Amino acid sequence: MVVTYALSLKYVPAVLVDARRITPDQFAGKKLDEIKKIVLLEGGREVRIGELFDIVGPERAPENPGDIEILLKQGSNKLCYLGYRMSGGRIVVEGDVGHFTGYKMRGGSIVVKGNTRNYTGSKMRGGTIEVLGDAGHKLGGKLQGEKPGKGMKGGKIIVHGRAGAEVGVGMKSGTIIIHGDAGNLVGVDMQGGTIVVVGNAGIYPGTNMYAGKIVIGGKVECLLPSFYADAILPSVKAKGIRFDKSFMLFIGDAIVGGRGLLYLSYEDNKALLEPYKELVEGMRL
């Protein structure tokens, strides 16, 4: 039986809050009074959960994190690291959240009924994150300065709105689906996994891509010359999403010896892709 702990902010934080201990794993097996005493960081100041939130829930949490749901009845984009390393259970946010939501997440699910800031799902290994609004930069990515492959290694991220730049930077495995538009450098340093952008994307998708799959269903601003046109396809289906229009398949990034697959909507990028059409048709002769 799943139990729910409802958290309501007593005041809106003016500075960033390190909320990494708000997870089913941290609540598991604790009495309600013990949960209220869990320490967070508000800026550089220690603050207990019970000082920041009113909490309503059972007197003792189940031992299994998978049996715990945490409901944040009011979000804030100052709440960072929510769901850090969580292994099970569910977090639901009725509003916005801050940076690093689901950082190093291993299981369970996070649903944000608003927007998230940068690094959502960064370095996650399992579980599901669903954002009903927009997401910031480096969705499912690695940290600045880390080597390719240090980003997302499993799990699934679904964004119903838009996402910022460098979606899936350095990701090695897992799935990212964006139903709106994405920014520049989708899949930069990508080592594996799948990224599907239903809408438009910015410049240079797949930069330094070594492996994996990128599907962009709308327009792209420009394409790297280090991708080779391979085929024109009548339709594409990826992770349950079907595009009933023609796509051009590219392979690259040749700069790094990559064999990644980049699918671009031919219908939405005719002016950009027309020069490649003769090359593809010539390969069939």
The other form holds:
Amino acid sequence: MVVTYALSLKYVPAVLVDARRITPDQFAGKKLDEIKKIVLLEGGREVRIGELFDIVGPERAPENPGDIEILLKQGSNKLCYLGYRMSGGRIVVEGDVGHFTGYKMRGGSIVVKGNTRNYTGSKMRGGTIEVLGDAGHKLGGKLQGEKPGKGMKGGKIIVHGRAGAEVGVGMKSGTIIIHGDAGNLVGVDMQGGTIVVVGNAGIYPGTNMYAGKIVIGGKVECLLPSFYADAILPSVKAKGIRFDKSFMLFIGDAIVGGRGLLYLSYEDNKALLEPYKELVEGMRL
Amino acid sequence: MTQILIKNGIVFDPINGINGEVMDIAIKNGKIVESTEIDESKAMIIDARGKVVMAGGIDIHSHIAGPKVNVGRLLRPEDHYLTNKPHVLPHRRAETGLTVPNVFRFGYEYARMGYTFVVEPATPPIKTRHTHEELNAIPIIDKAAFVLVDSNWIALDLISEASTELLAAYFAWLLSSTKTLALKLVDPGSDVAWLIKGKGIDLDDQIPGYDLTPRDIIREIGNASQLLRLPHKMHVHCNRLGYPGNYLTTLKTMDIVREIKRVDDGPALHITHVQFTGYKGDSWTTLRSGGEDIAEAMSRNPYVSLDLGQVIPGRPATTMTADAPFEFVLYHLTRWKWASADTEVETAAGIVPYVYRKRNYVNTIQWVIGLEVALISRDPWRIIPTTDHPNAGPFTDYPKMFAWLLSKKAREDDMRDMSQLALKRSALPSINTEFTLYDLAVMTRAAPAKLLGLEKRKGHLGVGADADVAIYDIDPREVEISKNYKKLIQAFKRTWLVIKDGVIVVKEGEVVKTIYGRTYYAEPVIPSDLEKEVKRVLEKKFKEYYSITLDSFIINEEEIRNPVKIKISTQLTR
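Could I have the structure of this protein in the form predicted in complex with the partner chain, to go alongside the form predicted on its own above?
Below: every chain and molecule of the assembly, starting with the one above.
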């Protein structure tokens, strides 16, 4: 049976809060008093959950983190590392959250009804993150300075709004679906997995990608010359989303000897993709 | 003034020949005194019953400051994620970083392990002002730096043209004007070859542009340092570091001491991070450990000392060295990122991140070499355990290394996760040697103090020594360390109590007070006529080579926090 802990902020924090201990794994098996004593960092200062939040929930949490739901009745874009390494259960935020939401997450699900900031689902290995608002930069990405392939390794991220730059930077596996627009450099340094952008994207999607699949259903600002045009497809279906319009398939990025698949909507990028059409049709002859 | 009495501790003090005796240590005004001298009613009494008392540790080779550490910080942002430790004001600043931490973590982590003196082993002369700025900011520990001289154009000119006396006088000027303690040679002559030809050279190859070989450089600098009677004569990083088969170069380099005119009985040559230069075999797949050969050469050659550069498997590292040609090769092996810099006239440097993997064949052989050298030669007075931080592993893993040296069980437990093929091809699994706590006190306290010529003030607990004391919560009478090595790691990771200059800085593994240590530097005294001649030569060379003037080069004593000058009467004094 799933139990719910409802957390509501006593005050809105003015500085970033390291809330990595707000996860079902940390709550599991603890009494309510013990949960209230879990330490967070507000700025550099230690603060207990009970001092920052009013907590309403059962006296004792179940042993299995999968049976715990944490409900943040009010979000704040200062709350970082929410759901850090969580292995099961569910976190629902009825508002915004900060950076690194679901960092290194292994299972369970996070639903954010507002917006998230940078590095949402960064380095996650499993589970689901759903953002009803917008997400920041480096969605499902690796950290700055790490090798390609150190990003997201599994699981699923769904963003219903827009996403910032460098979606899925260095991702290895897993799925990212963005129903709105995405920023520049979608899937940079990508080594596997799937990114689907239903809306438009910025410049240079798929820069330095080795493998994986990027589908962009809207307009793209420009494309790198290191992608080979492969075919024109009448329609594309990716991760349950069907686009009933013609797409052009590119393979690249040749700079790194990659074999990644980049699907760009031909309908929306006629001016950009017109020159490639002749090449693709010429090959057939 | 503060008086402290440490009662009933189990004292290990090799310089004074004390091996695990229960005795009292008295501290007054930052110095160790006879226990009769202090007034017990006014003194702070520390009950160290069942605890090990040693002098503060000394690390002879750890890259803690200087331009390349700073470039390493810029190169590795991922090294700083999730390593932050917030400040606890007023006594502790915030810490961050793992292999290239911020200055505060250097000081605090060393203090937490009971180390109170650390040497930055390579600073390019022209950038030493920066090195001192960083050393000034490192809290708690005492510091010193070694200055790079091997690819310095002025030094090379003087070696090929002028007399050994003039060369010695130049080094005396260099040490006192850069405020450093000893001379460091990194892959002698290779940085000149790197700049001109883009590759490193072996011991007997000719240096482009000069009629010299690295062998000549080591010999002549050795002779000059003998004339100067420097306490730590030469700190040599051997040629062909990191290449399979380089143990022969190391053995040849050790033999150079026979060509040096020695003036005293101390070691004439210190081979640093010997693990990186002890590879046998002719390719990476046939790599073997040259540890046995090096240990054997050590026993034949009493004028050489070593430090290990012990690899810590399963840990990330950031290799940073003035051996720029090797870093270029390593960059092509790792294919990730690389920073390279050439310092005008003097040297070059490279930085490449690296991860030592447990199951990797080559990394296991590297792990074996360091331990084999130490365990086969069994000479704690000449072998210093280091990890060449951050090249072979972070210094925070020293306790792990101590466990491998003190306990066969610790080695066997870690061997299970390593490359079995590599272990099958090496002697380490059959070595039963286990050092004792006394040996550990020698290796980490007494021997480095002697090698640096600081054995009067550092590395012991005799009367008159600086009051740098580390008390570890481990009772060797109750805990059998070779069986229960985890206890040793725990005790040495977080010291129970550390006293620095008579002030308690660490209590139960946590920093409770921040003070700032001293910076030691050598000033050899040379006759005035020789000094004038050096000035005359330098003025001409500086105009020719350097982009700055001679006056801007010299670092003043005011630029250093708590400087301590060590005057050295040289052979040149008339």
